[in-house]
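We begin with a single chain expressed as C-alpha cells, specifically the form predicted in complex with this ligand.
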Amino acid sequence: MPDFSRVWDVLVIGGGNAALCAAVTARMAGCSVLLIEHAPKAFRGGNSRHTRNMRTMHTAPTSVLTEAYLEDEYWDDLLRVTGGQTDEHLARMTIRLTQEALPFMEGCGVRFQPSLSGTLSLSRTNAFFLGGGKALVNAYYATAERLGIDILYDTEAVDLKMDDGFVREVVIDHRGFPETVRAKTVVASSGGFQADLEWLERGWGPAARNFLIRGTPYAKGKVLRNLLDQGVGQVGDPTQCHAVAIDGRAPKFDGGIVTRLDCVPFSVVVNKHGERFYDEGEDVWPKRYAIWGRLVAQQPDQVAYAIIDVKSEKLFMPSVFPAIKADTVGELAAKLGLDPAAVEKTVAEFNAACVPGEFNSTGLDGCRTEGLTPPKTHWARPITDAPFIGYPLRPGITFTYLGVKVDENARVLMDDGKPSANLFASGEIMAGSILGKGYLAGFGMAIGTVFGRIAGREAARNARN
C-alpha cells in the first residue's frame, strides 16, 4: 500500500502514451512522479496499446522514414482533414516537435519498423512501431520503473479538487478504496470519453448503444467531466467522435485494428432491409473509411452488410473474422440474416447498372453504375461469380473530440481564459485543441507524444516553483 500521506511532485493521471511521456519527463527532470492508471496491469496502455504508428516531421531520410516530410505539407494534409478547425499556432509547434520526439521515444526504449521500400506513402510520412503499441507502451513502463517513478494500476482519478484554478488534491479510488492523493502539480492524460456509452448516448441517441468500441473500456471522461464541471475550458464539438466501419462481429470494447473491415470500395453495401444507402465508390478509401462509422450508425439497428464476389476477395487487408461464404447470392444473405430475395434484387439491380470499364483496384478506375440510386462511381462491376462473400458491419468508435483547452505549455485553461496554476494536460484529453475535426493518421500519437513531453516540463517546473 502507498504511502498517501506523502505529497509527491507531479501526479499523471493515465497510462497511455502521453501519460508516460510526461511521467517519463517530469522524472528525468527530478520529480517524484505518481501515476495512476485506471486498467489493470494486463490492460493499462490505454488506446495507445492499438497504434501502430506516429506522423513525423523530417527534413531528410532517416533510418525509419524515407525521403522528406516538411511542416507546410504537414501542415497542409492536417488543414485538408480538419477543414480548418484547428490552431495553427499549436499545430505547427506540434508538427515541428515531432522531430525531437523519435530520439526521446528511442531514448527510452521504443523500437521503430525499417522504412519500406518508399513506396508506400506512409513509409514517408509515418514512423511505425516495431511490435506495435503494445511494445511501445510496455518499452514507456520499463523505462518509468528504471527511473522509479510510482505507478498504481487499478487506480481510478474520481475528483480533481480545485479552488479558482488550483488542484488542490485529488480523490482516487484505489482497487475499490476511496483515498486522497496530494501533488504539487498534475497532468490530466485521461484520454477521450469513448468508452461511456451513455454519454454517447446523449449526442447520438439510442443508436449510440450498437456502437462498438475500439479501444480501451476505461476511457470513460471521468476526469474530462469533472474538470469541465469546474469551468475548466472546453473545445471540441461534445457530440462529435471518429468513427470507422468494423467487422460487426468484433466485441464491444478493445477489438482494435484487426477489427477494421476495407472492402467496401469492392462491395455492395446493404442494410438489414437488404438496400443499398450510399455510393461505395465515392473516392479512394483511405478518404472515404471515416465516414463508413457515421453512415452505418444511421441504419436501422446500426447494422451493414458488405457484399462481394470471390474477384475481390483478395483486394483487401481481411478482417480477423472469417469471411461468410456462399455459392449464391440468395444464400448469401440467409447466412448473414437477410431477406434473401430483397439482397438478390438489390444485387440483380447493380449488375444490370454497372458499366463496363477498366477496372483498377488501387485508383479511381471510373468503372461506375448508370441509372442507379444511389449510385456508384468507381469500382462497380458485377458481383456474378461465385463463391459470394459477405462481411457484418457496425460503427467502430475511435475517440471523442471534446476535450479541455490547453496553451502552448500544455498548462489548461479555464472558461474565462486564465491558465490554471498547477494543471496540465496531454493527449486525447486536449488534442481538440488541435484536431476539432477528421483525422490525419499517426497524428493521434504525435499530438499525446508532443505534449506529453511540453506537459511533463512544464509541469516538473510549476513544481520546482
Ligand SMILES: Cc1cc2nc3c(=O)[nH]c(=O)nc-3n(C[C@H](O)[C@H](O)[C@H](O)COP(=O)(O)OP(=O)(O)OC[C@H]3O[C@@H](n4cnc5c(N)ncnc54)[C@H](O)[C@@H]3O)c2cc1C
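All figures in this text were calculated on a predicted structure; none of them were measured in a lab. Positions refer to the first chain, counted from 1. Superpose the two forms; the largest set of C-alphas matching within 1.5 Å is the rigid core. First, how it differs from the form predicted alone.
In this overlay on the rigid core, residue 378 has a C-alpha that sits 2 Å or more away from its partner position between these two forms. Positional change of residue 215 between these two forms stays under 2 Å at the C-alpha, relative to the superposed core. With the core superposed, residue 103 shows a C-alpha displacement below 2 Å between these two forms.
Could I have the structure of this protein in the form predicted alone, to go alongside the form predicted in complex with this ligand above?
There are no partners or other molecules in what follows, just the one chain.
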C-alpha cells in the first residue's frame, strides 16, 4: 500500500498504451509517478491489449515496414475516412511524430514482427506488434516497474477536484476503499465511455442495447463525465465511435480483435430481410472496415449477415468462431435464420450483375457489378461454388469519440479555451480532437502513443516548475 500522504509529481489515470507512454516518459524525465489502473492486474491494459499494430509514417523501408509512407499520403488517408472532421494541425503533428515512436517503443521492450501482407494490405503503413497488444502492454508494464513507477490495480478515479482549472486532488476507490491522491500534475488517459450502455443509449437510442463492446468493460467514462461536468472543453459527437462489424456470436464485452470479421469485401452482406444495403467493395479494407459497425447498427435489430462461397474462404483472417456452411445458398440462409427465398433472390441478382475482371484480393480491381443497387465496386465475383459460407454480424464498439479538448502540448482546455494549469490528456479520452468520425487502421494507437509521450513530457516539465 503506497503512502497516500505524499505528493507525487505526476498522477496518470489509466492503464493502457497512452497512459503507459505518459507514465514512462514522465519517469524518464526524473519525476515520481503514480499510475492507477481500474482493472485488476490480469485485465490491465484497457483496449490496448486487443490491438495488433500502429500506423506509422516512414520515409524509407524499415526492418518492419515496406517502401515509404509519407505525411501527405497519411493525411489524405485520414482526411478521406474522417470526411474532414479532424483538426489538421493536431492530426499532422501526430502523423509526423509517429516516426519517433518506434524507437521509443523498442526501448521499452516492445518488439515488432516482419511486415504483413494479405487481406489487411498494411505491410507498407502499419507496424505489427510481435505477440499482439498483450505483449506490448506487458513490455510497458515491465519497463514501468523497472523504472520505479508506482502502480495501483483495481483502482478507479472517482472525482478530480478542480479549482479554476487546477486539479487539487483526486479521490480514488482503491479495492473498495476511498483514498485521496495528491499530485503536482495529472494525466487523464482513462478511455472513452463505450462500456456504459446507458450513456450509449442516450446518443443512439434503444439500438445501443444490441451493440457489442469489443474492448474492456472498465471504460465507463467516469473520468470523462467528471471533467465535462466541471467545465472542461468538450469535443466530438456522442454517437461517433470506432465501430466495426464483428461476429454476432461474440460476448457482450471484451471479445477483442479476434471477433472482427474481414470477409466483407469478398461478400454479399444482407440484413435480416435478406437485402443488401451498402457497397461491400467500396475501397481497400483498412480504409473501410470501421464504417461497417455503424452500417450494421443502422439495420433492423442491428444485425447483418456476410455470405461468401468457397473461392473466398482463405482470403481473410477468419473469426474465432467457426464459419456456418451449407451446400446451397437457400440452406445457408435457413441456418442463418433468414428467409431462403429472399437470400436466393439477392444472390442471384448479384451474380447476374457481376462484370468479369481481373480479381485481385489485395488491391482495387476491375471486378464490379453493373445495373445493381447498391453496386459492388470491387471484388465482385459470382457466389456460385459450394460450400457456401456465412457469418452473422453485429456492431462492435471499440471506443467513443466524445472527449476533452487538448492543445498540441496535450494540455486539457477549459470551456473558455484557456488551458488547465496542471491537467493533461492522452488516448481515447481526447482522440475526438482528431477523429471526428470514421477510423483508419492503427491510428488509435498512433494518437495514444504520440499524445501519451507529449502528456508525460509536459506533465513532467510542469511538475518540475
